[in-house]
Structure formats: C-alpha cells, structure tokens
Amino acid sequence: MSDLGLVILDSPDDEPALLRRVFDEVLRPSFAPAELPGWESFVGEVGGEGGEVVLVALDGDEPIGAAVTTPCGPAEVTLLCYLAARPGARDRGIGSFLMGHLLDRWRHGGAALVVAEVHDPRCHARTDDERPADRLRFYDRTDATVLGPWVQPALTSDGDRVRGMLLLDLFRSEPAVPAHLLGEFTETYFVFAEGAEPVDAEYAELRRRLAAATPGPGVAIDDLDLVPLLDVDPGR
C-alpha cells in the first residue's frame, strides 16, 4: 500500500505516545494475554536489554499495523515477535507492506536466520479474531517454511506456555543454516522468558526436534501434515 507511512522505533523515547498506541490499539487486541507481556515489560525491551525494534504502519497519523523484531540467541538470529494489523484495518495489505520492509532490513542487516512463532491450525480453531490457516498462507507467500512444532515460553512469572505452535523459517542468508543456531536461539529465548533453562520433558523434546530439523530447508507450508505434533506431557 503506497499510501501508508512507516515509522521505526528502536528506543522507548522515540515517540512514546505512538508506541503506547501501538501496544494498546494494534498488539493487545491481536494477541492473547499469554502471548504478549504487559506494557512495562514490553516498553522495557524496546531498544533495551531485549533489543526490540518496532516497525509501525501509519495511515496518516493513525497506527494501523506493527511488526516487532528482536535479536535472540546468536546475533545472527532474529525473532519476529509480532506482526499484526489493527482490528478493522485487516485485509488491506498491511502485513505485506510491513513484510516488504522487514525483508529489506534482513537482507541488508546481516541476519543469518529469521524465525517466527505462529499458531498451528491443527491445534487452534479459527475464530473471528484468529485465523491460523490464513496466517500460514500469508507466510507461505513469502516462501517461509516450517522448522518444526513449537512452544512459546511463558512470558510472565504467573503465565503459561502457549502450545500448539509452529516455528517458521522466514529468512535465511545461506541455504544451510548452522545447526547450532536454533539450539542457541531456543535456549536464549526460554532463559530470558522463564528465568532459567527448563529441565522438563516438553522442552527437551522441543530441542531434540529442532536439532533434527537443521540445517535442511524446512517443510513447505503446503506439506504441514508431514510435521508431527509435539505431544509431550509438559511435566512442569
């Protein structure tokens, strides 16, 4: 959408009122409470310890979409934490607009691998607010592949993990990504979110599956049924 503007926020001091609107009007309506930290945690990670960068799509002065990325684990690995359009502004090409800018940043920014976590449509039903199969089709158009089943770590001390997820490979700079990158990414993410590296069976199986997935090209989204579900008792 050529009529959209773009603002990049890499510090909580960059347009703090806009950042708050993005959180309240774009991200919070788009993600379940377990999938999004509170405002204080979110704003503390923008440009800070978490190193998050927020890309905001603007229609005039109105924030109507946002993407949040962060380095995670090795410096060469980036996590696309969130990509969303504001309710009422969906199906307008906002996701494609933001992805176009993200891909340009990744091509020129030195990232070896960019991953994203999304709901597995085999585990999460379609609702008015959540359309897992549509989201996968969107990423399929960007040539994303499935690295394996995924579990989002608990983002707050009183929260729970989000299960029934997939980990997608959105971008890689080389055909074969070194196998250690996914393991280091997973450990760093879980330690940052949960305070220590987990020792439960679910985490161990997740690490095993991802180790087996690299350094191949991943599974095409059309072949999702080839990706076994992660059916493990969390044992937490």
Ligand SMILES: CC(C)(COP(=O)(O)OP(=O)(O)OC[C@H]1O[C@@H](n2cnc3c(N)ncnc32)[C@H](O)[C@@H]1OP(=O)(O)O)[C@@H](O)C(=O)NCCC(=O)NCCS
Contents of the next structure:
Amino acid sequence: MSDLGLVILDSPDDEPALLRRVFDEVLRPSFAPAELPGWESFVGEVGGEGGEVVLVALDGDEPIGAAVTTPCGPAEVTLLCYLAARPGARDRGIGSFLMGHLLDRWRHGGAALVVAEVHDPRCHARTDDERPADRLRFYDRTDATVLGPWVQPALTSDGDRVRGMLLLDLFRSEPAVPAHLLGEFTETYFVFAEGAEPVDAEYAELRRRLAAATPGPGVAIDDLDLVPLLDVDPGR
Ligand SMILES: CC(C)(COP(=O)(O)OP(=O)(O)OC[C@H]1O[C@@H](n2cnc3c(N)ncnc32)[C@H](O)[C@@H]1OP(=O)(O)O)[C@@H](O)C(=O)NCCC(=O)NCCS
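Could I have the structure of this protein in the form predicted in complex with the ligand, to go alongside the form predicted on its own above?
To see the whole picture, the full complex is given below, headed by that same chain.
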C-alpha cells in the first residue's frame, strides 16, 4: 500500500482524538478483552515514565494501523504490546509498513532485545478473525524466532491469563543477549500486571523454560514443532 503516513505518539497529550480513534478503530476490534485493557488504562501508559510509544499508520487522516511498544524490565528489553491493521484493511502491507519503521527504531534505539507475544497456532484455532498461523508467518518474514511457550499475565484484576502463546524474539542487537534479561522482563511484566510476583506452578515453569532459552537465538518459526508446549496445570 503506497502513500501511508506515520505519526508517533509518545504522550497522551499528543493528538488525543487520534489516540482514541486508534484504540477504538484499530486495537479494540483486533484484540480480545483479556489482551487489551480498557481505554483509561491504555491511555495512562502512553508516554510518561513508562515510555510506551504508539506508531500510527495513516491513510490520509484515517488511522488504519498501529503498533504499541513499551520498555519492560531492564532498560534494554522492549515489548511489542500490539501490532494491528484495521479490520478490512489487512493483507495490504500496513503491518509490514509498521514493522519496517519499528525495526529501524530498534536498530537505532539501543534495545538489546525486543519481544512479542503471539497465539501459538497449535493451541488457537483459525477463525474468521483469528489467523494464528498467518500471523506467525508474518513475523517469520522479519526473521523472528521463538524463545519459548508463553502465558500472558492477567491484565486486569477480574481477567485471566492468556495461555497457549509463544514469546517471540523480534530483534536483538547482538547474537547473544545477557542471560538475566528475559527473566527480569518476565518478572517485571507479571508484577506490573498481576500486582505481585506469582508463586504458582505455571509461572515457575515459564521462568524455567525461558531461562533455558537465553542467551542464544530462539528456534526458527519453521521449526515450531521443536518447542514443547507449556504442559502444566494452571492451578489458578
Ligand atoms: C498480523 C497483522 C498485524 C499483519 O498486518 P497486515 O497489514 O495484515 O499484513 P501485511 O499485508 O503487511 O502482510 C501480509 C501478511 O500478514 C499476515 N496476515 C494478513 N492478514 C492477517 C490476519 N487477518 N491475521 C493474521 N495474519 C494476517 C499474513 O502472513 C500475510 O502474508 P500472506 O499474504 O503470505 O498470507 C494484521 O493482519 C492484524 O492486525 N491482524 C490481527 C491482529 C493481530 O493478529 N496482531 C498481531 C498480534 S501479535
């Protein structure tokens, strides 16, 4: 898709009407309630000390795609929280346009490691709205690798964790990242989302598996079958 514009929002006071449209028209229709907090919580994270940044793809004045990133844990780790093209505008290069800008920022921005959470196609069926294998192929084109099975922490006090996910390595500045980074990222994310470091078996197994994944590159997406599922009773 040609002639897309790009706006970078790193403060809730930057174009608040545009930010609201991004939330309502791009993000909310693209993610389940357990994966996207409410508006108040979302807007509270943009900019400020948290450092959340929103990249908006514009077709004229229309927001048609968005990517949201935040530093998480040690300063060198960034989480790609959300990447979406507006429903009805998918498969037209908008996601690739945003990924191109993200990769440029990461190459020049000093992040040692950038990670993303995606549904594991072995655990989530394809539906009209949900195409886990296609999404994984999208990330494969950017040479992402699989760090291991993943569980998204519960983002709200009445929500549940999202299971059957994968943690992807989207970018690393060096072939090997320091071994402690992934553990610190995981702990920071769960404490932030769930209020305290969890003590359950699922979290412990997640930490154990990720500890085994660093510091080398992850598993190629084509070799996903080499990544065993997180086979543990959630018990919560
Ligand atoms: C995944 C997504 C960001 C890709 O953006 P896009 O603009 O549709 O993708 P592009 O046109 O740049 O690239 C095309 C590739 O994207 C993937 N893709 C396209 N539509 C998709 C969809 N509805 N769901 C999942 N992946 C899709 C495919 O790999 C496609 O390649 P293919 O043509 O060989 O099948 C976008 O489809 C989307 O918003 N999906 C729903 C939300 C989501 O899954 N976000 C990622 C969460 S981690």
